[in-house]
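Below sits a lone chain in structure tokens, taken as the form predicted on its own.
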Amino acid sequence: MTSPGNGIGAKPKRRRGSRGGRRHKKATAANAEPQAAEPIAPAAKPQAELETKPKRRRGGQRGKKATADAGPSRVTARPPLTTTRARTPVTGAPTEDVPAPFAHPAEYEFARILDFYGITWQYEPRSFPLRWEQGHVTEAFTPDFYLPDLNMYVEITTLKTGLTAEKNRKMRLLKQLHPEVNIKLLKKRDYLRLLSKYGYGPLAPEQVPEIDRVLIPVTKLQRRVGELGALISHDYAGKEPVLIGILRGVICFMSDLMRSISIPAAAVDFMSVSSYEGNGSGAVRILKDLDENIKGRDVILVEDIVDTGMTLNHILEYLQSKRPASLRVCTLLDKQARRIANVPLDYIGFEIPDEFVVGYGLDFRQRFRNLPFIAVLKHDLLP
């Protein structure tokens, strides 16, 4: 039946057993205003017209007047552009949880090889003004990255041609006000290939599955090689040293060695020894012996690794019999948790914790040798 003088059409019947947004759902979907095209309470909608909006509208409209006012409660302020945001530390979950402070997958994924390679990162640390209004910054630009390690800000995008056409003009923009600033724009296959220049090993950590991760980076290896040989250089001042490099994990190292010692003139010779069981003591076979004469020369024994000490001491005592001015040792990496001689180490690159490491000339069954970086192999792979 029809209310009178209501100037409404006839009412439907009555759906029994509908609640709710559903009680009116026909009458309402013929008679309210179209709403599809209106978004629901975008972030950036002014405070006023929200609350302009009707209080209330009978019928289906209940469930989206719920969804409106919930609307600007969900939105997060942006921190300020000037907010330094701290490193948060990644844990190898999927990139499909992107954890604080990062605010899209891409970034996560970039952080996940940073840290795989060891390399330093800052997240967000400095804006960059690009317009002014009567004083005031009315445009800036926020890296998403910064690498201490190589001087260079990044910031990664995504496919989108309209957000990676906005980013470049910003760019643009960013090197005419500040030319001194490194800055480069990666999507995911440019900054797997910027690391791959800059010698961090493979396109990406998935093409060496049996490594845990990377105890030491290219850069702190490259810094510390060339301090050694400032201080081999400081210490032979005046004097020509015979370097000795026992094969074959020795080979990377040696040669970043050598080019690090300033000093006019050093002659280079190799040796080569397998340890084995013989008498129940544990003995060394030397499979290749010296060229050189080093009787009355002064001799650095340049080793890659020292771990029981037992091989090296057997070597020290060979290279004394020959009778050299003076004899001392420089290792890449020392693990003193497994030393059981007592043997003198006069140079040391890195203390290492008991881990099987590859890379930088180090080898598992041959392989890895070619790493650029040192890397702790995963222990399912060992006997």
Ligand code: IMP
Given for the second form:
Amino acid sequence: MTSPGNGIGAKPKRRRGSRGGRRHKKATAANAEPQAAEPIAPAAKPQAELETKPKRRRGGQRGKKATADAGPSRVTARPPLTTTRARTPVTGAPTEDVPAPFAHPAEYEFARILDFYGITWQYEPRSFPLRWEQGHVTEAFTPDFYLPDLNMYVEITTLKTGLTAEKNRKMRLLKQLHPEVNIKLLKKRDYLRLLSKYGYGPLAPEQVPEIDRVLIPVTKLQRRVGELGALISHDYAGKEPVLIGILRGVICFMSDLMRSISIPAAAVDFMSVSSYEGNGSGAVRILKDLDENIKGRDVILVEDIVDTGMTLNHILEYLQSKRPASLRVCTLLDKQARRIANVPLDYIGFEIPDEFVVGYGLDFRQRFRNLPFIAVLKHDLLP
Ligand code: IMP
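Would you mind giving the form predicted in complex with the ligand, to go alongside the form predicted on its own above?
After this comes the whole thing, all chains and molecules, with the earlier chain placed first.
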């Protein structure tokens, strides 16, 4: 995030020679891709470790930092961050004390929003040379964030419109010189919109105060569901399996999974069963039975989550009684820690910890099914 150093919303100055406690490190190549890094936990630091905004001399990364190096292939870059992810809720958290390495409250808040949504980020991992004189870089641009999942650089701006001309000039230059770089210049309103565009909605975290944190973000879900579809397509090549989903939690998973299966004409069917309601009334009841005849067919049972395994155990026994040619299980989530019935799982999306999760079809009292990610519900809401 560059700023002219004065004016409303301008980034406060850092001490010379200090970049919020982080050291310069020479990049091996200016066009080297940043390394994946776990987000840091700035807000989780002890108070004593928190710095107030350090003074920073940036001036658009001109001069000292850039000219210290011999050429475009030796622009300084900082190492990726490697500490663990913050679990601090974004909403309402103070941003006046901005911990290192951030230089501005907006950057800090953006990092916490990314953490909330489980989006991996790196802070200022790379500088792009913009101008050279006699083989030395005399001007460079260091975007605030790199988001590996989206392959996108983000530059945050809180400057008033009149002060953004210099930043816009650098952005234009960057796009000319490095057209392959995907970069967005964002105001706070814009970055909330951007996250929502990429499926990290709803727009503001405060709209789902019951959520503790995102456990599996959209991009990871999509990637893994695609992998499962590819595996199934490979394993069932030359066959036409019947996919049977267990309503209602499976809806999102089923619709994404079936579209990522490339073998032709897989039939799709659904069942619905009653869950235990604490009244001691008999066994699992089938509320909606199959429409397809599965005798002699290859069946894949698709589940949202296997917890104790007791529901699945019952359904598998029922399906086996219909004498399919084969029967396998594909579950998006496996809560192994709570397993009671030892059910065979052939395809597993993610093993998750012993937490109650919602979203992507999964509910708590019929709510949260429409969240595009898997999130952990706040513990105090659970019975
Ligand atoms: P099981 O019989 O204990 O394996 O329970 C399976 C069913 O319980 C799933 O199909 C879900 O409907 C529900 N369930 C278990 N854990 C969760 C959770 O963390 N979130 C939402 N539903 C869950």
